[in-house]
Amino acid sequence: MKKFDYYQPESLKEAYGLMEKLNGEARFIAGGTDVIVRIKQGALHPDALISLRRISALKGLGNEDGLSMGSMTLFRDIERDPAIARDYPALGEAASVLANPQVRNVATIGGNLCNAAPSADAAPPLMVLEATLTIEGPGGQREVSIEDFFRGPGETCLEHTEVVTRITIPKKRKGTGMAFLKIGRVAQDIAIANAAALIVVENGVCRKCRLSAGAVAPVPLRLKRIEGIVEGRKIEPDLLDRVAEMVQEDVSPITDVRSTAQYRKTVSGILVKRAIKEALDRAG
C-alpha cells in the first residue's frame, strides 16, 4: 500500500486550502469505511487524506421543517434518532441494516454517498423522499438533487475541492407512507439488490408515488416510468403484480460475486412490490 500524508483541518477553509496545495492530488474523507478499504485493495492512490472528522459546520440533525442533516452524520446516529423513525422510516431502516454496528458508528451518510456505489443503501430512501445535497467548495455553495448527483460507479457531480455539507429533506405530506427494503448474501453484507418506495393516499387513491432501487443499475435508479403507473389509482395486488414486471423491464443489473444479473431482476420487482405494501399499510 501506497503511503499517504494525513490530515484533520478544523474548518471547511482550512480543508479547500489543502486541497488546492495539494493540486487536487488528495481525497477529503468522512468515516473512511469506503475509502481505507480501496486504499488497501489499491484501487485508490491518493498523495495525501484531509479528513473531515473536526469539522463541526457538517455534523447535526436538525427537524424543525423537514430533515436537515449534516453529511458528517453517522448512521448509527441516523438509526437512534426517534423523530427519523417516526417521519422518515424508510432512512432509518437503510441506516439500521447497514454493514454492522461498528461500522455504522464510523460511516457517516455523506461518505456513503460520495462512494458512490449503486448499492449505497443510503441512496434509495433518499432519492424517494426527493433529498437536496448542499455541496461547496472554494467557488461557493451550491444546491443538487439527490437523483443529479450520481454519474456513474464511484463517480459523482462533485469537483475535486468541492464536499457535500448537508442533506435537506422535505417535510411529510399528511398520508404518507415509506419502506426500505434490503437483501444480501447475509446480514452484513453490501446489498444484492435494494429498494424503497413513498406513497401519498388520499380517500384510498394515490396521489404520489417514488419508487428507487439499487444495485441494479450503474447508479441507484429512480423508477420514473413506474410511479407514473401507480399515481392515480387504487393500490390493489393486480398493480402489485405489473409494478413488479415492469421493474425488472427497466433494471440493468450486472452479474457479480454476489448474484446474477437474473436473480437480481427478480428480487428488486418482489422488493419494490412488497415496499409499496409497507408504505401503504404505513399511509394508513
Given for the second form:
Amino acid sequence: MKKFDYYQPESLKEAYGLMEKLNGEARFIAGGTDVIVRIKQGALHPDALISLRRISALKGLGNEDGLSMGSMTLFRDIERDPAIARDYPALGEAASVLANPQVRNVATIGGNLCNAAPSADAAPPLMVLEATLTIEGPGGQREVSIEDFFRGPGETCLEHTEVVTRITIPKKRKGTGMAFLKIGRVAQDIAIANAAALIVVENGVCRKCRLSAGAVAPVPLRLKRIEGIVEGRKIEPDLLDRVAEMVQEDVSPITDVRSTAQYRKTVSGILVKRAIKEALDRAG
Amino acid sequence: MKKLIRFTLNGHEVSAEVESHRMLLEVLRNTFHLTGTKEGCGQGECGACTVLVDGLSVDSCLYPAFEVEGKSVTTIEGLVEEGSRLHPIQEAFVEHGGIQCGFCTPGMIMSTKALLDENPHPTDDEIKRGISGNLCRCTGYVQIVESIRKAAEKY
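Next up, the form predicted in complex with its partner chain in place of the form predicted alone?
To see the whole picture, the full complex is given below, headed by that same chain.
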C-alpha cells in the first residue's frame, strides 16, 4: 500500500492549519471504510491523511428542535438512538442496513455523504427529511441543502479544504410517515437500489410527499416531478402504479457487477412505491 | 512518519513504534506476532480480521494503527481464559462443528463476542445480522449459527 502520513488534529482550526501546511496534498478522513479501501485499491494516492476522529465539535447527537447530528456520528449510534427510531425511522433503518456491524462501528454519517457514492444509504432518508449540511472551512461557514450537495459519483460541492460539520433535520410534522428500503445481493452489500419516502397525510389526502431514489443515477435523486403528482391526492393503488412507472422514466442507472440497468430501473420504481405504502401506514 | 503508540492489548499495556500508513491488522500480526487475526480481503468485506476495539467489533485491516492510541484491543488470543481454558464461545464452535477450514473462525468468534456482550440472547435473525460482516468461504453457516445459539445458552 502507498505510504502516507497520518495526522490527528484535536480541533477544526488545527485541521485547517494542517491542510494549508500540506498544500492540499492531504485528504480528510473520517471512519476510513471508504478512503482506506480506495487507497488500497490504488484509486486514491494522498501524501497525508488528516483524521477527524478526535475533533469533539464534530460529534454529538441532539434531538430538541429537530435533529442535529455531528458529522462524525457513527452509524452504530444512529442505528441505536431511540429518538431517531421513533421520529425519523427512515434514517434509523438506513443506518441499520448499511454494510455490516464492523463497518457501522467506525463509519460516520458525514463520511458516507462526502464519499458521495450514488448508492449511499444515508442519502435517500436525508433527502426526504430535507436535511441541511453545515460546511466549514478556513474561509468560514455555509449551509447547503442536501439536494445541492452531490455533484456526481464521488463528487460534492465541498472545497478540498472544507469539511461537513453538522447535519440538521427539521422537526417532524404531525401526521408524517416515512420509510427507507434497500435491495442488495446479500445483507452487507452496497445497494443495487435504495429509496426513501416521506408522506404527510391530512383527512386521507397527501399534503406533502418527498421521494428519493439511490444507486440509479450519478447522484442520489430527489424525485420532485413525482412528488407533485402525489401531493393533493388520495394515495390509492392506481396512483402508486403510476408512480412506479414515472420513477422508471426519471432514473438513469448503469449496469455494473451488482445489477443490470434494466433491473435497477424496474426495482427502483417498485421500491419507491413500497416506501410510499409503508410511509402511509406509519402516517396513521 | 513514525510514532510510538500505546494501547491495551488483551489486557496488557503495550507500546510499539508504528509507521503512519500501517493498519492495526499489520501491527497485531507483524509487531506482536498475534497471527490468530487473519487477513482475508483487506477491504472490509470478509471480516476475517475482526477484533474488538473498546468492546466494539472492527475490521482491523481498515483501522489506522495510529487510531488505537489509548484504546483497548481484544484479539482471538485474548479470549483464552485463565489456565488456557477456551472461552465458552470457542468451546461452542468446537463442540458444534462451527469450523471447516478455520480461516474465518477467529473473526466469526470476535463478532459473536461483540454480539453476545450486547445481546446475550439473540434470535436466529439477530445472530445472522450479527455475523453479516463475516464470510465463511466453506459456507458452513448452519453450524456457525448453531454454535452461536449454543454459546448464548451459556452466556
